[in-house]
Each structure stands twice: as C-alpha cells, then as structure tokens.
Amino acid sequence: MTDLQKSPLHDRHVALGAKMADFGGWDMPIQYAGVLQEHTAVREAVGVFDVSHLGKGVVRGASSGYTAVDFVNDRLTNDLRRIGPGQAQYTLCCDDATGGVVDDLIQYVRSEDEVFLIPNAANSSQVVSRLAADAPAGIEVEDLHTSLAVLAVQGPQSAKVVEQLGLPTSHDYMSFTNASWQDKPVIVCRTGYTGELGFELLPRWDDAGELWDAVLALGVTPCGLGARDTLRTEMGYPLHGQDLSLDITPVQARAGWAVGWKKERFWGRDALVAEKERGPRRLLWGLEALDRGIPRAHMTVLRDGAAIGEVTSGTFSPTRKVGIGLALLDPSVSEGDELVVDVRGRTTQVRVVKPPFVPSHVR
C-alpha cells in the first residue's frame, strides 16, 4: 500500500472513517457508511465523489493551421468536429493495429488550439505518451495528472449544491466553464457517471480539501468508489478493463456511437471498420437476474449447457433490488433470451435485456 498514489483528500477520507482500497494505483476511498446509503443518496438527493485519480492532460497548440483539434480529432475515435469550444464528448483511445481500447475518456474543447483530456486513472500515461510520441512539431502534450482534482457532486439535488458554492450550473448537459471560488479557479463541468444529473469540480490540487470541506458543510452526502460502481452499472456505463480493453473493441462494447466512422483517419479505424463490415464475433448486453443470484465479472454465460459467452460486470442493484450485470455474448443472442449464468457453480437464470437498467436522469 505504501507504493499507491494519494489524492489531495487522502486525509480527510481516512478521518472519514472511509474503506480504503488500490484503484488504478491510488488509494482511494471504496465506501464511508456503505454502498447501499451512499448509491440511494445519489439517486434520491445528492451525494459527492472524490475522483481525483482519474487523468487528466492537455493539447495545446496548431502547425501551419494543423491545429490541436485536428490532432486530437485524427487520433481518438470521436468526431470533435461535432462540438465546439466549452463542450465536452465522449472518446475512445483506440489500439492502431488491433482497434482495442487503450482507454475511454472524455475530451473537452477549450479552443481551437487546446483541448482538455480526462482519461481513467490506470490509462492516464499510456494516453498521454501516445499523444505525445505522436505530436508534430507546434503540438504539445502535457500530463496534468496532479495538478488538478476532480469532485463529482452528483443526484438531483446536485444543482442546488453548486449553486450554493456561488458556482454556475445553467451550462447543458456535457458542456463546461471555467469559474472561481474563493478567488480560486475552478472547472465546472456538466458531466459524471452515475446518471444523474451531476457536475464535477475541478479545483487545482492543492485548493481540493477546502473545496471538498466546503461541500460537506452544505449536507452532502460523501460516497466512495464503491456506489459509483453500482451506478454506474445500473446505467450500463462501461467500466474500462472490464468491458472495454484492448482485447474489446468498441464494436464488441457497442460504443460505435463514439466513433466518427466517416471521419478519414483516427487510430484502429482500419481494424474497427473492417470488424463492423464482417460483423464481431462477440457483442455486449445487459443481463437480469430472474431469481436471487449476483451474476459477477468473468463468470459464464451458458445456453443449453453451452458456454456462450462472460460476464464483464455485475453486481446487485440498490435500485431494482435484482442483480444486474453486463457480458460480452455470442452474437446470436438476441434481446429477451433467457439464459444462465455460472455462480460458482450454482446456475443463476437471467434474461438479456438492452442497458440501462433504470433511466436516465443527467439531463
């Protein structure tokens, strides 16, 4: 443990009394009361995440009118031609052989020459070393992995708590502004991963305790990793390394939405292209328990005592009290099939269903 990373709210985390575990390389806090209370602040109220360790890099810069958008554009998978500056857009970092998912992350436009990455934590220097070893002259990458934290206040009552904080909040739903507090700079994005509607704060690092004391104050409820997880999975939001990897492609994840497939060139287009034409060999759905089993990440899927597939998540969900879960399957599955899932053993019935798994509500 004395070899992981510490985020700027390590300690107030442990006299939190939070669970502490390794994510990605960080000690980070897992669960304060429990799972179960902090997932249902989140969907009734509002509760706040320090996510800190995930990535965080920037482009800076153009080359006879080769700009930072165009070098970021012709790299990741997504069409940054579709939004403009103070928006944000969900990408993928894709292997240039092999069309795997080197990472997901979510890219924000400052300008025409900036663009402001958040990759996952684990994937950070991968993401930023490729960009880099791959920038022309005039284009500079730099890692701002521990420059800036990131708080997630997300639920329904999000709005209400950043708006306390003398924060804007009336910016749309994956946009962002740059804002003060206290005199200090600080990001606002309307973005998360719980589907609700939510912002994170991106303070410099060293200003994150009084920001993170500040939001505590107002009543919020403090959640770790743990929830976020099983928000996340109630959302079917992919969890990198589980349901993406470099041995899952986005047309595998059914992320092609992310991808910009007629843009000309962007790093696995080839190999991604070539997939979607002949159609993949596996593709990812939402499973539900129809009985008391937990289908969990790697157990397998079985048709007629067949193995026809792997769960790449599951857990059970605090909102429909059923267990829910993701797998990758052979692509003759279809929505409605009922399957059965390997528990140590034991079969579990589920039944295939399109995610997510309870609405949407980040507005």
The other form holds:
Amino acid sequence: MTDLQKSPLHDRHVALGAKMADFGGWDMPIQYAGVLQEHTAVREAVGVFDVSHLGKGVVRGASSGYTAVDFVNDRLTNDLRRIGPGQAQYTLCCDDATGGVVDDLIQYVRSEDEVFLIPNAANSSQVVSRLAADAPAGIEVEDLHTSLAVLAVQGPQSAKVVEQLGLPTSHDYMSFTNASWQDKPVIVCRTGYTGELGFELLPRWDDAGELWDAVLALGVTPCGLGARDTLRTEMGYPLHGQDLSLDITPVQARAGWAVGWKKERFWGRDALVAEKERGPRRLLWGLEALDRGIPRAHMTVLRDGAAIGEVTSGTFSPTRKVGIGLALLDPSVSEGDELVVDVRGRTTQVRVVKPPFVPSHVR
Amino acid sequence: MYPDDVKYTAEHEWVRASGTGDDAVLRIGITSYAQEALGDIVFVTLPAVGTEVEAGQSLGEVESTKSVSDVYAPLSGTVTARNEELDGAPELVNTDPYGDGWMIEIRPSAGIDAAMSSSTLLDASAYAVLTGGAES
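Next, report the structure of the form predicted together with the partner chain; the form predicted alone has already been given.
What follows is the entire complex, opening with the chain shown before.
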C-alpha cells in the first residue's frame, strides 16, 4: 500500500476516534460517532467536515489582454462571464476529444487576472496539469493543494457558528469573501455539498488545527465523509468517479446546466454539442426504492427482465428512510416509471424520480 | 473483550445455547466487531420461522449506510424464531449486539451439544486473536 497523504487535522481525527479510510489517496475520516447521527446533525443543526483533501489550484496573470478568466473560460465548461469577482461557480473539466468528465470543480473569480479552483482530491493534479500544459506565456497555473485547508461548516445553524467565529456570513450563496480569524487569513465561501445552508472556510494549511478546535468548541458535530456521501446523494449531487467520469459526459449526467453552450470554446465542446444534438445514449436519473432494498453502485437496472442501465451511486437515505440511488438509464425511461434493480440476485422495485430526494436549503 | 458466554465464527457471528432437551435452541447474532465494521445498520433481513438453513449458507443480510453483508448460518438446523424487533429497530444490532440485537434462533439438526462443540466455533480468546484483538 502506498503512503496516504494526511490532512493537517489528521491527528485530531484519530484522537476523536474517527474511522479512517483512503479517499483519493488521502487518509480521511469516514465517521466519528456514526453516519446517521452526523447526517442528522447537518440536516437539523450544524456539522463540520474536514475536506482538506480537496484539490486547490490558482490560475493567474494575463497575456496581451487575454486574462486568467478568459483562459479558464475557454477551457472549462461553465460560462465564467455569468459571474464576477467574489463569486463562485460549479464547472466541469472535460476531455477535449470525448467530452468525458476529467473532473467537476468549483471556480472562484478573485479578479479578472486570478481564478481559484477547487477540484476533487484524486483529479487535482490532472486538472492543474491540463491547464498548465495549455497556458500561454503570461498565464501561470499553480497547484496549491497543501497550502490551504478546507473546513465545511454545514447545516441550518451554520451561519450562527460562522458568526460566532467573527467571520462574515451575509454574502450570497455561491460567493466568497476574504476575512481573518485571530489575525489569520480565512476565505469564507458560501458553498457546500450537503444541500443545507453552509460555509466552506479556507484557512492556511498550518492554521487549520486551531480553527477546527474553535469550531468544535462551539458545539458543532464533527462529521466524516460517510455522512457527506449520504447528504450529497439525497441532493442528487454527482460524485466524480461514480456519477461523472471520463466515460460519462455532462449531457448524460444532466450537468448541461453547468455548460456554457453559447461559448465558442471549451474543452469537449464539439463532442458534447454533437451528443446533445443526436441525443445521449443514456441519462442520469434518481431511483427511489419501493421496498427494503438499497441500490448500490454498479447494480444492474432492469425493465421487463432486460438490462436498461446501471446504478452509479446508491445508499440508504437517512432522511427519507428508504434506499435511494442515481442510475444511468436508457433514454426511453421516463419519470415515474417503475423498474427493478438486481440487488445481489434478488430484485428490488424502484421508481424513477428527479432528484433531489429531499428539498434543498442552500439559500 | 468479547463475552465468554457465546461462541464465535470466523465470519463474525456469535452463537449462544439456551434451553434444554427438545426446547434447546441456538441464538445467533453478529459480533461487536462486525457491527462496528459495518457502521450504522439500517435494514436487517432474516429468514422466516420454519426455514431450513445449512451451515455456511447465507441466512440473511445486514445493510448499513455504506454496505451490505451476508449473515451466514454457523450450523445446520431449522429457524425457530426471528427477532421481529429488528424490523423496526435495526440499530439494536449496533447498540446491543449480544443482547437485544440478536437475529435468529435455530434448532440444530445435529443436536445442541454436538452443535456447540463443533470445531468451527471459536471461543472468545480465539476470536480475539482472529480479529487482531482490535475490539474497541
């Protein structure tokens, strides 16, 4: 086994008795007290996640009037011209030839000459190297993976906690602001992966421990990546490597809302426009179990005994108390259809639904 | 440590004999090590009373938020009771794996004494070695 990388909070997780596991090459907490308790804390009160394993990168500079924003906008899918400095946006890095998804990420416009990126842990170096390889003179791409930590404070009471830390909370969803905590810089983002009101706090890597301690001292429940997965699945948010991948395009995954179709250029544009015009061969849907079965990734979905797709993510919904999942299904499937999932040789009835499975409270 | 009043399988079930003569049955559940590894248990599927089970066969499933695991029959026999409480409160397997979180009772076809002295069952210290003595 190769050595796993460690978050700056690693010792604290171990001391809290967390169960640790490999996430994209990082030894991260799956759970502390238990997934259900942590999930409920986020839905009903407030929890904090260490997601310092997430990648970080920055694109800076300009080249004869061609700015960092222009450069990123010509490569990643979403339309960066829809947002301005201080705002963030969900976007995709697609393979130029196939339109498959290299990674999904959040892009933060700091200024016309500086775009900050948070890709997934396992894909960060891919995103950074693809951008760096394509950068003209004057545009610099820097990997900041271990320069900044990320603490996600999520839940209906998250604003109160962030306020108690003396940090700003009044900015809009999908925006961010520079602040300081005990004279240390912290970027405060109104973002998250849970469907609840939430903030992602980005302190410097070495300042993360003290900030984490201060958050826990306010009574916030430490939450692991197990609860993060059940929370995001309830929202129908895709996870790269399962619901999005190099083999799954944004057209198939219904992530077309994160594609600036009117832009003249972005990686994968030709392949994706062509796929959109001819219609995708499969589409991502939500599945809701009608009995006690739980769909899990890679299980086969059947209609009248014939395979018509595959589950890409599945879990028990702690909020709804039923099995839920996401699945790539044949385009002939419609909302409300009742299908069958092969659960280890037995069948579970499921209904095709449009996620989210629980209402969003991000705003 | 693991309780001494039950025997263990390498697949992380426990077995406890109760009753005598014709009423003698084996109560079966999963160990504290198993429930800890599974995490929060959300569904338990168990066979109906009267089902014939064969040693080594899957007799049910335990689903947690993150995964599903089989529960294997430690010995051959007939199911005489299933823990109906688990239908509504599967978390009992987490909170009290050797008590209220029991799963089924079987009447072993080999008889209770032969069943409990089966070489496939481990005592608490052997099970602790098997699990690396890592019970928390």
